[in-house]
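Below you'll find only one chain, the form predicted alone, shown as structure tokens.
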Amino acid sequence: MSVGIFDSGLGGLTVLKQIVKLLPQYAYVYFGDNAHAPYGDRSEDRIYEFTKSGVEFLFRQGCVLVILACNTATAVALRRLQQEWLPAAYPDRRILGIILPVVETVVTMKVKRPKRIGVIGSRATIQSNVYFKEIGKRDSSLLPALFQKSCPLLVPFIEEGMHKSIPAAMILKHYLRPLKQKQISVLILGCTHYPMMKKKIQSVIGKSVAVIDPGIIVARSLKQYLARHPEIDSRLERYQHADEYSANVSFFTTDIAEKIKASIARFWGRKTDVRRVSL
């Protein structure tokens, strides 16, 4: 049995990379629904159906646990999948998202300046208000100092390998300007693509702002989850001498164009075999 990582495209590879770095002993299956990406401008029903199909594919590959490494899928589809579909279809499997670990980290973290939180993400993630809702459940006093900004043009630049270009830098500055004006002290990268631009984001937003990389947090959260749930952990395959470079990882996508292959290599950090599937 394996751990599955689902994303609408390539951004989830930044999460997978951090998970494999921390927990190389497990087997992993990555599935990117590149044929339907990006999800950010899709309807909620379409996002739900695409996400359910992707998760079901991973279950059929032998994944006992699937992580939605996509803020949009997590915000729109996770709760419905957990409450309506999973108990009836796969009661012995689990689906986790990436938003709650980030929220819990931000709510409890200490910062030198007053905690003023910025969130950047896709239109669907921002419009869902999921960060407002989840942060509010844990500490409503933070809500007056929580500010969001959708950044729809960043993902295309990142996936085209143009995230280090001058136009990408100009657009990033445009997106981050209102958050800088709010004098935020914490910035949540509410899209798994954005860690590819983390250095530039840190440079633009300022060194004093804590930039939250979801991949690092999700990896730590998964380790804690497996420690709390031995009934899941015991079902996972283990490889005693694996490291982040020799870990057992399989890659699938719904679009295998040469551009996708090149992008996967860029996100993952090295070339790898990728298989195409149809849903």
Given for the second form:
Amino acid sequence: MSVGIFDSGLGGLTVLKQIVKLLPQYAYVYFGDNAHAPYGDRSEDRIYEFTKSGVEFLFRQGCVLVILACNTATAVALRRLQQEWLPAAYPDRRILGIILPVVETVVTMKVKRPKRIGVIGSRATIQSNVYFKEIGKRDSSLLPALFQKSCPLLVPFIEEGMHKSIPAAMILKHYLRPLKQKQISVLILGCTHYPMMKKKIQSVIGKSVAVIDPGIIVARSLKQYLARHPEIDSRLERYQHADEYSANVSFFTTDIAEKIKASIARFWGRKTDVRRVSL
Ligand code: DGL
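Output the form predicted in complex with D-glutamic acid (DGL) next; the form predicted alone has already been displayed.
What follows is the entire complex, opening with the chain shown before.
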């Protein structure tokens, strides 16, 4: 059986890349719901239904564990899926989100300047207040210096492969200005698409700000999870000599496979087969 990676589109590739680097021995199935991206401007019910269909597709592909490599799906749908759907529909499978490992890292990390945290994400993620709630539960003294900004136009630019364009840079500056004014020292990339613009984000927000990319954190947390859960780990296929370049990864999208293939190849650094599915 495999590990499933779910995202509304291409963003989950930034997480998949780090996971495969750290754990190349497993088999992975990536599902991008590109036909419905971005999720961030949709209603909670639509995000829930799309996420459920994508996860179910990954289960049917033989995934024992699915990672919602999408902040929006994690913020809006994860808890409901885990509580209302999974126990009855697939009691022997698991769904993990990506927000808590990032929150735990940020709460405990040391920064040279006073810890003033910025969070950027989709409209649905920011409106869910998930970062406020989860950071507040762990250290409420951080809440007065926690600032959020939704950046709804970045995902369409990234999905279209236009994130290195001048208009994208102008929009990014506009989004980050209020966080810069708050003199943040930590910036959480609360959307898995944003690491594709990380260099630009770092240059706009300033070198002294620690920009937190969820990919590496989620990869480490998956490794720890599998060590703690041998009942899941023992069901995963293993490829002893795989490395990050030869790992067993298959890709599925709900959009036109040719269009997505080019983006995945650009991001993944090699040609890949991408299959289209309609759910
Ligand atoms: N990658 C998704 C996330 O992390 C993209 C958001 C969207 O589809 O709007 O939130």
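Take the two forms, find the largest set of C-alpha atoms that superpose within 1.5 Å, and that set is the rigid core. Residue numbers count along the first chain shown, from 1. Just so it is clear, the model here is predicted, and its values are computed rather than measured.
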Once the core is superposed between the two forms, does A257 show a C-alpha displacement of at least 2 Å?
yes
